[in-house]
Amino acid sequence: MTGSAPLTLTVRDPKQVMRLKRLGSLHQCRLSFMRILTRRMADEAWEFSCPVFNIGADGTGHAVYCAKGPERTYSLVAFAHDLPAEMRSDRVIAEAWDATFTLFDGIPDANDITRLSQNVPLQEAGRVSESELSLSRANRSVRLWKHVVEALAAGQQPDPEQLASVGYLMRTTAVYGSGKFGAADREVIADRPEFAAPFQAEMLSVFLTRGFVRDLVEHEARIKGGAAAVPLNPEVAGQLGIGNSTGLGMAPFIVNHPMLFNNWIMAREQALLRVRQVQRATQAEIDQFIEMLGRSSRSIEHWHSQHPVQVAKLGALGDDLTAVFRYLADLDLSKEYPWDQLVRWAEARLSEEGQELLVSLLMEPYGHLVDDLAAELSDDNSDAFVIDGSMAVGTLNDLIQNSYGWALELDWSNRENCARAWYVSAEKLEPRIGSRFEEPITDYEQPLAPARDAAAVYGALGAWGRDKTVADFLLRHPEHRHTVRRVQISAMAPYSEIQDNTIGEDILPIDMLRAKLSFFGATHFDPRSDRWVRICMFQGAPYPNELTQDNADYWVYPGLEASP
């Protein structure tokens, strides 16, 4: 006889996972979109080139960066501009930027470049075509950019502490895709293997942008320093990612895409379940987990924020890491089901930040158990959005009780529970959140309060017999169609709904932003208010010309001896 019976586990309860505080504590993991992209490109031996670098001595012009995969080539077309300091803004209402970009489907010819040069620099005010897969822009970190140019021009490498304090030379303020401003719809590229996982075109655009930024800063250093100038040391360049400022425009995404968000969370929970079910960890797996824990701890030492909520979370995370190292010093990971024991201990002892960090780290030694779940991250189940009118009202009632039971217990007449309202800015066509009782926005409210709306349907159903159909109900109450659809989706997608009030007085939209950005693979979340956050992307990743199977995956964790 060998050991005990197989461990009986299930995925974590949505009531535990889908709370905003926990969603706002998620970390990148093996299933993050950036890492899926770099692993794939390395496995398929993609080739990268820069056939055009037409940047003048004044730092303006355009460049083209090509990424050649097994079947297709994609090109980042980058435009560098001379942006007056008074026009530099990260806000979405900005009208000019230091650099603008598009990801072209193929290799652009001269006519394409001319067309793009007349539209891409305008961003929202311009129009691209179905040949373009993304549209984006970026601004310099002015202080760090100047320091790096001056250092390289003088034949020196930049100060590591200054690099670590910022982490990027440029930050994007938007990366649009999926049909925005004339770009190709998701359906145009969804059947391409390289874009099967979500947001792969956008991630490829940012990956190539990082190479352009390095080339541009080195170009300006050569213009300034002449023969004395030196390029960035590869190790130094590796410390630089692409910054990003993300605001409210992204927050409703996880509410508006319930099936897609369910698939993201479900894949992550399935990955955790598979790891918890490992009966015996090999020494190599234990060693890799310990190594990634140490490397992650070093990265967290350089994670800074001034926002009081994030400051408190980082403090708790530091205490959590201390507790984890102490616990592991006494825990024999060679015994049965070591990872399940670690998860159970963490749930009792650590903050949500600490628990979710461990969830991410536990996946690292188990690519053979986890990575295939990347194929399940997208949503191609369009039938899920078709309302089943034949469903009995009694069944719908039961679904609401099961999925929204917590919402039925809230007093929705209490002003605190509906203090906020989501609406769309007429100026920028972007979502915003305001004070329902202090601003004239109620008439423009968007359907982004599924909990309140589910409670309203539940109340309306009270007078209906259980044997009546949903079709009968909606003929009388068409105003509830969107909520009935969500309730029916929740029956097949248990992680489709946030289990918190999205219009309450204490809502923190940054929790919604982080939930989405963690799946992108973002690190070092730095909320600048409760409504927008700065992050870093591809920090530590190899540049296109450096990408190999050896460095395609764990780049997100800095070396133990290196700065992050």
Second form
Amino acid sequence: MTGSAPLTLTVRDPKQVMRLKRLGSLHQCRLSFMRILTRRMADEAWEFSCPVFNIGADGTGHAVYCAKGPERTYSLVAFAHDLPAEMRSDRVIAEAWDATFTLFDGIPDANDITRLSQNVPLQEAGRVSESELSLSRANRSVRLWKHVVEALAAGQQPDPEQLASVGYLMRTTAVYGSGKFGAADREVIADRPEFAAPFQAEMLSVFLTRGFVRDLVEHEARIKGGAAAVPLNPEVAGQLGIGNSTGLGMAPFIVNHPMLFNNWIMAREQALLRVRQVQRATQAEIDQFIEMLGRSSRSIEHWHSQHPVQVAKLGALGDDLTAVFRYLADLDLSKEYPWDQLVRWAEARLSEEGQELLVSLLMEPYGHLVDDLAAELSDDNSDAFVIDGSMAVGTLNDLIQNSYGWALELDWSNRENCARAWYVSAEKLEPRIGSRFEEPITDYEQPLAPARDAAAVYGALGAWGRDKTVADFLLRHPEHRHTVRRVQISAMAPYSEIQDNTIGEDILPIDMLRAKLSFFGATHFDPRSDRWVRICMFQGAPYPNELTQDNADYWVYPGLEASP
Amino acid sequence: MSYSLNEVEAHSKRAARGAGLDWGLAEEAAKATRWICAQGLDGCRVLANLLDVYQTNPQKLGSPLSLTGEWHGSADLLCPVRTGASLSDSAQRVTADGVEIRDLSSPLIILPFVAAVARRTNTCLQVTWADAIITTDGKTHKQQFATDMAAYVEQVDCMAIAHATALTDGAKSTHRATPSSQVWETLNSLAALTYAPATETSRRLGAGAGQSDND
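Now show me the form predicted together with the partner chain; what you just gave was the form predicted on its own.
Let's see the whole complex now, leading with the same chain.
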């Protein structure tokens, strides 16, 4: 272009991006794992079938759903149970569920089904094998389930208001993969193209689960209503996702996998950079952005929470959207670098919720620029774990100043800065966060306070000459080994570390949960406390037998014409 | 029973921490155990033996006094996790000059650390102790044990690590481990030492629940 210097832009500073408040405001985007999965399956024309639906009149039994890709077939094996009301809990520590699932690598034979029927319903108390890729369970939304069965049995469609207020018929708790409870390690499947991106097996399991749940509710309606019963209208069924309750068990994940978490954030930041570098947007791209903004705001209208923190954030997001629409009315998007201008405006004017929503929406017209970043999301560099002992102590010192500078300024002896401690409870074998000065948990503390620990290393390094090696330092200070590893990882992975205090008085673990769940592609985050959150998955998505290239991508945004 | 390698690693990390290793060393012990299991050897057994010493007589195990010359410690025996971590930290030195180590506990645990050095420096290294010669390029290994038990000896007087010619073939890697139930239980009981006993406060506050989860 004449008359204009090329715009010099870089990715956003980790000091800006990696704050908990912002990570706790992330939204799904084109690079979310659910959308990567549906795009791939549609592109490759996967075939779906239900060869077994052996569910009795009492609503119990098993079913098998097959997903056939170019080279391999995967099967969801679903078990439906009769769950007594007193055992109903969506806590991860429950012992019985309405339905239990595993994703089988291939097509199970009768022996497999027998083995799985003896183990999958037990979840953590059972064992699966290298033939299984996931293990999960779900409970009904009792209220909505009952309503939908009764409506369909009577030949009616369910009440849209009631559907919208819950959003799902069943809610999973844990969806285990990666070798848990005897399942196949990720390494077993990581070189399969369909599972190259993170959590694809788990997402496939949930995608198929959603189909099973629809079939099961229609089955119960037929049992109840006989010939009068009707199936769910496809448009109605489409508005039902799969719920999920996620608690503290997931929060440590993004700390315990610094390289992987870096790759997720880095891909998203690279995608944003590519869009900001667009010099001229075409009219089609502008139109698509405006359309997705409008559709997204409709989705947000149906995002409910009673948690005060989220209520305030949703209020701010509503104001943000109003401001965005007003700004866009006056902004000429056909000018140079329109998206960069929009991002700069947003950074000055909007809350983190609004800013991050815009980041996600800006990617929508630019699949051709950003979708290839899906290949960067995994962590195949296991040797990032290996410490470089030849590094000079002075270099390590500088790295800490650079990556953890903010943490060096905190007074870690101040009780409010270390008020919390993460531990694993003997009773439930689940990660917990407790009060360091009120509970006897410090001796059991998990290494989930990288900032405090980095400050401790920095203090210890003071007595060492800059030219000494890290190998020599660690020989004398093995207690700092886990932190030195992280510091070195942060040098090659700028988004690997949360730049906030994970043990401070005011830590909100739900921010950590949301950061992870947003990459899954979850929507409608509904914190139920500061430590666990409900979400919706695949809401609006096509069902397996409806999946086409036309509906594989933008399903997350409700159609403008759709009723509530 | 067969376990996934992720289970082995997670279990080993908790067990090593439960036995008193610092977190960073527990991480190393867990990765090492996983690598040994991936080579078709019983990593869990070796780790359980080592952690048993940590439980009964922790003073018996130490770190190298210096990373130059022959490696030895002031305690009765060198801990293979500490020693292995230092080997990994000293990759260039190990590759350039080789290393001789005196009085080492559970020598098989050294192998994954030497493998990490081999990967990092793109070389092939040989680990030798009485009755055992093992060569690794980092990804796989080739073993010559004089007896069935040679891989699992509890201590050796002398170990040498030196350059080797490139491997032409090696052990087939596996994704499963089959430790004995006794060994797994040993690791289990050590892992349990990392779990905080429940208190009324933690029951009340720990998971942040306290309202009905149903809707």
